[in-house]
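One chain comes next, on its own, written as structure tokens: the form predicted on its own.
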Amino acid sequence: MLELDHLAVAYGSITALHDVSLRVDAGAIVTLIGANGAGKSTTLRAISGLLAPRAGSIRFEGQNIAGLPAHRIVEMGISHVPEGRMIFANLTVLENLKMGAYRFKTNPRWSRDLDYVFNVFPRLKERERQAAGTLSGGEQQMLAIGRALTGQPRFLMLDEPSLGIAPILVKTIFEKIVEVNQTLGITVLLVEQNANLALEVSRYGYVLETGRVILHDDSAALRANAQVRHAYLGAG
């Protein structure tokens, strides 16, 4: 469904991604793991059109989308839940969800999408008239994912969904990610510092280090890999 081929991205004179190639099959959950500064968020920002690649291609269902404006990429069915959630704090929960569906609010499917989001995240229904900035970190993450879902994506990118969330809610968030993948068939590309959890829910994984893919394999194999266990899973 998505294929990056020899992708290079730079911030001015600083190259953040070097010759990155990866693929995500339709219906899968694929994860990117790596230390801070490895290039994980940069990869997602390039896919979603927020950064223009210096070299290489980004193919979505066979079409090269590298360099397309972000709104065109959203229209193709790619949604990006950024690190830090980036909700509209002064708007209500419902207004945030409507912002995600700005292209579809006159579409009869909008109400079904909203019902689905409220079914997956009942807390959002309870707080639909509440200002989003007053929600807890976990509730804001639910809202950010819900906002992406109202845009009717076929490909969902999640950047650090566990960041700043109480441990008791992290498990819930990841259960919901798996549910969305399995019930709606949405393909997921997941960036996550909690490598154990990311590899547990994903099918395949890539390890980034200083802007390069240094290792990739089935998630179960990566969890058993001594190098990965030592560097990212807290094992000796």
Ligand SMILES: Nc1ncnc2c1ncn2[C@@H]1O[C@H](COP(=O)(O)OP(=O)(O)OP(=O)(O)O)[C@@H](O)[C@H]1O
The other form holds:
Amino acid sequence: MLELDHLAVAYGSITALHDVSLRVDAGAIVTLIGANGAGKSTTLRAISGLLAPRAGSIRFEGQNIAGLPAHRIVEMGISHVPEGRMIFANLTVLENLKMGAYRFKTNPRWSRDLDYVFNVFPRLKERERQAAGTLSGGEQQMLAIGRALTGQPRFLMLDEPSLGIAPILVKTIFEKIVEVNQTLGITVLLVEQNANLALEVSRYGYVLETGRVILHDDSAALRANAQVRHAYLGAG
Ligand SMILES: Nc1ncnc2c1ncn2[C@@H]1O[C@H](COP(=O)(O)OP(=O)(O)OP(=O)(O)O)[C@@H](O)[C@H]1O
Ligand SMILES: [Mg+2]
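Structure of the form predicted together with the named molecule, please, following the form predicted on its own?
Everything in the complex follows now, all chains and molecules, and the chain you saw is the first one.
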């Protein structure tokens, strides 16, 4: 469904991605792990059109989307939940969800899309009139994912959904990610520093180090890999 081929991305004179090739098959959950500054968020920003690649290609369902404007990429069915959630704190839960569906403003399916989101996250329904900034961290993450789902994506990218969330809610968030993948059929590219959980729910994984893919394998094999265990799974 998605294929990056020798992707290179720079911020001005600073090269953040040197050489990233990866693929995500339709229906899969694929995870991208790596230390701080490895280039995980940069990879997602390039896919969603927020950064133009310096070299390489990004193919989505066979079409090269590298350099297309972000709104075109959203329209193709790619949705991005950015690191740090970026919800509108002063707007209500419902208003935040509407922002995610802005391109469907006149869409008669809006109430059905809303039901679809509330089905996955009943807690958002209970709190639809509450200011988003007063939600707990985990609830804000649910809102960020819910907002991405109102755009009816076929491909969902999540940037560190477990960041700053209590362990008990992290488990809930990951269960939701699996549910979105399995029951809604949405393909997922997951960026995580919580490598243990990410490799547990994903089928395949890539390890990024200073802008390069240094290792990739089935998630189960990565979890057993001594190098990965030592560097990312906190094992000795
Ligand atoms: N706007 C920017 N301008 C200049 N350099 C940047 C910018 N954004 C990121 N970088 C640099 O690009 C590199 C990759 O950053 P990126 O945010 O992709 O890392 P990451 O793997 O997501 O890290 P983290 O786990 O901390 O979120 C880092 O060296 C970072 O300092
Ligand atoms: Mg990041």
